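As a starting point, one isolated chain is supplied in structure tokens, in the form predicted alone.
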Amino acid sequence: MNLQAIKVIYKSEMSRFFRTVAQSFLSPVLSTSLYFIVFGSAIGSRIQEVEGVAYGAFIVPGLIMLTVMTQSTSNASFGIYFPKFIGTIYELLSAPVSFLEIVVGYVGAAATKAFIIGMVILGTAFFFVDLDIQHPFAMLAFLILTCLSFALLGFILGIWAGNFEQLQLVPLLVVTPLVFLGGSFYSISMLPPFWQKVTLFNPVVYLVSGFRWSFFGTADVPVGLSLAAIGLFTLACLGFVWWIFKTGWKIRS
């Protein structure tokens, strides 16, 4: 494997996220603020606990997955879009370097950058709740995973897109929905029976409950489905990731 080519790719992308150290870092404390503001003061007072959790500890978790799976996604979708727009996605192809290497290098930057801004949105977190988080362990290998495989998602639809429109569209229009509608404020035990069952077909209940339960113990599903979901669906990316390089889709035409 070539380290240094890898090395380049994420330095390239790393130096570009800090360079808007005010959007990159300063956006997610004021979002997570307000969320805190409108969602923890004014539905909190409504709503004291959930699970037995306080609402506005309740809906931390999920803020964080809110913001970690749309940044993976769009950072990762751009990162590879952008050389592709301009021309320079030729060059790269045509250099010594495997598919292997330009994917590590691409979607590696893109799930830090997403995993720095869970941290902050984390530590944000901190001054407006009190939070003990039971398995630390258990949140961080969540936190990672959802970032490595949405970061994966991102590649495969920075690939697809055809223009700037198209690369905003899923991580707007399917991604951000299925987060809200997956559990993040609520608990879906609090819907009724039959928009429960139907609710379990969203794949982000499985990482949103996961991820809660490495913070409070609490789950609306068995963390076991959790992992096996995040699990999967990295292995479906890698898969159709590899198979894009194969054959060439949407890059060599």
Given for the second form:
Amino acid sequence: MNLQAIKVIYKSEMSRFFRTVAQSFLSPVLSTSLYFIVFGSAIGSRIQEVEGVAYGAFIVPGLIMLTVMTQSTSNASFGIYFPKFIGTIYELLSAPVSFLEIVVGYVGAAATKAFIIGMVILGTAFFFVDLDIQHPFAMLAFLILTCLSFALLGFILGIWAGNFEQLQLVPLLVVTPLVFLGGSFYSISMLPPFWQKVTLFNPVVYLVSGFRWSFFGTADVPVGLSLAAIGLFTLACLGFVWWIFKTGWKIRS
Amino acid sequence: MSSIVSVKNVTKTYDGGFQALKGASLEIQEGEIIALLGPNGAGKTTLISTICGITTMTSGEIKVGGHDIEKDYRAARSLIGLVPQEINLEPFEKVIDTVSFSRGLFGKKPNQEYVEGVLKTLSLGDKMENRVMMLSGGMKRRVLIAKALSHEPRVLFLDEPTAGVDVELRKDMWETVAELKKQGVTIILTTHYIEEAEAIADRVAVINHGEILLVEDKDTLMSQMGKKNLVIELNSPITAIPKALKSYGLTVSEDGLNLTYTYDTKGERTGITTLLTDIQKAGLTFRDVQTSQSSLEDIFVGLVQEDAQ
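Can you give me the structure for the form predicted together with its partner chain, which would complement the form predicted alone we have just seen?
Once more the chain from above appears, this time first in line as the rest of the complex follows.
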């Protein structure tokens, strides 16, 4: 195991994060604050409680999930795509590192960044709404697993992407709609019966629901199912990454 | 001497069907400087990329320091430093950071002193804290070399190190290479500047159309194949070579004023004395004599042309 390599990849990715602190840090905080102001205070005050929780507080887990998912995907995909784009990938390919070490370095850093942003948003939320987290350890576990699994997804996308447009494609056209429609801002019980069934095909529903349960103790789907869903998603991503590793897909000619 | 890099019957066919290497074999000795000489598209970069692990080979076997580059890639790659042809650097990083990154990537513990030492030798001592994008093209190339040397490699690959580099920097680069050789580093460089190979290499390998056409000691190559030409400028033109001179294999220029005689510098007798005597006997007078030695370039062009036929 080349631990030094993991360390330097992780470190250099993190330093990029702190170098572009305004872009990677302030912008998600700012946009979440805007969500709180608009949905929490302005509109939220006219919305009745959802499942016994004030609407402003109800959207907190969803908001964190929305940001964490998009951030870990885009961080990881950019992290591995950038060396491909500027050509520095030659160094990774000629170094005595295994693909696993590369994945741990890049995915670990992307997940860490997303986790930090998630915690900052949570901190910001306390300024706007009253929050009481019922299962803090479960909350952390869900958050970490989500960061990791979506960073893995992002890593795959970054390997796959041939240009910047493709890099944006999946986060923009797939992840964002799935998160918005995955009950981030509503309980799926508010949907008409038919759409309640359809929405169960959206994997994000399980993640948001489980995460919200860790806050309020109420969930759209059973917590066990949520855990199974995120576990399955992580395994699927890991499997794909393993396949890339075996075949050298899109990396080694 | 044992070979530190051993390439056996390596073929590489790219996905599009293009065969870049057609059974290349090459033994590189520890401590030597070998120049891979070949025209553009000959397969130089593919060969280097394959040894370094950037491209996978279709068939064949490569060992570096006795380690198979596929089965034992960690051990093999740890020994190699690669300076790519393109200036591939992250523009926003600091020089010192990008070089330390390379060291870590190759599994070496951080060693600020060593990294700074490398940068100083490459005249980058005062640029360590600069961002890469602030540097000139020549400086960036030195950063690439520093990155390749950061993990103390035993074999250094330089892919067209002086392409697009000014004369002064080229001379600097040659000095650096000579210095590294002194430290025992084996150096493989690709180039299409013949003068570069002539100036710094111990051995020359000529590659074209994915095949190694020749590997030879540079000096042997020059002397073995380095024929000399003797041009005799006559006072009055001739239409045909006199019978008495037929055995010399002379060629006559179109205007009939120049006779060219080719001889081997290593031959026991060059035949010049008898030739000049015979010319006089044949009743010809001359006003000037010149000799010229073929350079590596002539040899190279000759080989590549032969290969094309």
